[in-house]
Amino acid sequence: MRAIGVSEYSGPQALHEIDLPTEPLGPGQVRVRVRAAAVNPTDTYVVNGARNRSGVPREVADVPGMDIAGELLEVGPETQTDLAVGDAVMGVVVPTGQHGAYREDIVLPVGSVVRAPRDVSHAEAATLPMNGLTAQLALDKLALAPGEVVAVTGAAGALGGYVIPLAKRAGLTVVADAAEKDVELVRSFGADHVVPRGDDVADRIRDLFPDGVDGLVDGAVQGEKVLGAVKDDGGVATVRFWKGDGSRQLRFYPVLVAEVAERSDWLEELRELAEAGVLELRVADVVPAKDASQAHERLAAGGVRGRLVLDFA
């Protein structure tokens, strides 16, 4: 079963195609053909080996990927489901191992795995369930009532492109960060207020909300530099597992997906939200599943506005 992987630690140029043995099927689960895989950050920490925390080189390659989308082949025993073999799909991956999204067979659970939105690409699938569920988990925390102001950094990234409208639906008022090129692709998001994104982006924020916002989202991972856009007593969702830097009276939130990667009522009300036009899912290019260093070397440099797909038709 072919799949993309690293047996030593680096940078993209560690990606290559491996081989691995098809995973046993167990109660509870589903097997997938996978046709696409969405590249996200946080693959980076498998290649790197930031994700394999003792230090020590594992026996066999490590699996990046949290995001697929293809069809389902198999229904484990005495597993309780509505999708049927051959429905398109797709599901969150908590990778470990050999275990990674980027592979074209993959067993998971089934909470794991829904119908992807009705008349999308394989490769637009892709893009909704990690960077969904991750939002979704970010607001969860937070909660904010309606009226209160959420801050987004990264707002024109994956991320940001579906907290800003699940932050709307829910009746919040927003403000997020932009580079002047996507002020207005940061406004189709729903956003009512955009700053210019930067290391100041506090005091532009504090300069519309004076007494700081309610919660913030910070999806560009800029720390303490955006802190003072916050009021006191004011919620912070982090993403790269930061607890704060403990110089004010803030409440810190890391947002860890694997909590609510089998909450599969979640992932239905993403589909149905995509199906309904809420959530836009943005393609930044599409590549075969063999150049997948090319597609990280790419993510590195920044700039991508959607997300990169790894193609395994």
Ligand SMILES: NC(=O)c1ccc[n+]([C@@H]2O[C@H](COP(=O)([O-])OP(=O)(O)OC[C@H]3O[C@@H](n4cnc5c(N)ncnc54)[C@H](OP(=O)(O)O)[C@@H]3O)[C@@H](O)[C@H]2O)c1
Second form
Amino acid sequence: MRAIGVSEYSGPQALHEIDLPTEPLGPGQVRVRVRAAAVNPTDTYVVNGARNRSGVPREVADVPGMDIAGELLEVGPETQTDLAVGDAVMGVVVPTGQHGAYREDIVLPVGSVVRAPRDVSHAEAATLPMNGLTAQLALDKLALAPGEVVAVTGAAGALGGYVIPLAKRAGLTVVADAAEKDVELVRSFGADHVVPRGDDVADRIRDLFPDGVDGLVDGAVQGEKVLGAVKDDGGVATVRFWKGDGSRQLRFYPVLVAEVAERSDWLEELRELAEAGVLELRVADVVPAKDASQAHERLAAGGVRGRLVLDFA
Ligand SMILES: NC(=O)c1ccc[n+]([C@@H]2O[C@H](COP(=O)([O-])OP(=O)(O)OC[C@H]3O[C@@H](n4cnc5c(N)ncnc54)[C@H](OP(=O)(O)O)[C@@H]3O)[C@@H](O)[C@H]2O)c1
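Taking the form predicted alone as the starting point, write out the structure of the form predicted together with the named molecule.
Shown next: the complete complex, the earlier chain at its head.
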């Protein structure tokens, strides 16, 4: 079975095709024939070795990837599901070792797999599960009330593109950052206010909300630089484990999507919202899986809008 992985941690060029055995199928699990796998920033951690805590090169490959779409191949024993073999599905993967999304055939917990939105390509479906769940989790942790204000950095990114419409749906006012070229894009997600991105983004947000915003989702990973945007006792959702610097009375919520990887109810909600046109599934490009290294180089260069997706057809 074909997969894409690394067996040394020397950057995107280390990604190559490998032949792996299929995974065994157990109770509570389903097997998916992967047709598309999204390329996410977090996949670079597997490729550059940050996930390999020992730092010692592995003899076997690591397979990155957290988002898949494809067809349901098989339902495990004693597995409750209304999914049927052949259904177009999407799923979220918590990668470990050779178990990552960049493989043709994957076994996942049934709670991590739902039907794909109807009338979308596998590539489009693959852009939704992981970042959609992360956006839901960030907003769930912030627990803002309708009418409150949330700020979103990195708003033009995949996460921002889901946080903003979900926040609007929850009745929040959204202030988001954007480079000049992305202002219309970020407005199209539903942002009420768009401010220029950059190191002074907190000041630009305070210009609009002098008392500070109630919550912040820091998709740009700007850390302490953006904290000034948030009012005292406000909430900050961080996406790379940061728990704050302790300098102010803010509530920090490190968001880890693995916590909700089996929330099939949330995945179903994401599917419905995509079908209703509330969430836009943005594909930057579809790249043959064997060219994963090029996709990673493009991601590292920045400026990609929408997700790069590996094609495992
Ligand atoms: N913890 C979790 O479970 C979890 C889950 C999902 C995502 N994440 C993390 O969340 C972050 C966002 O993910 P994503 O998929 O949305 O990434 P993305 O699609 O690459 O979007 C990131 C956006 O931030 C922009 N940006 C970069 N530096 C910036 C700055 N200094 N100021 C303002 N904007 C800036 C980027 O613009 P350019 O392209 O122009 O640089 C891009 O538009 C990533 O770090 C990812 O690893 C964490």
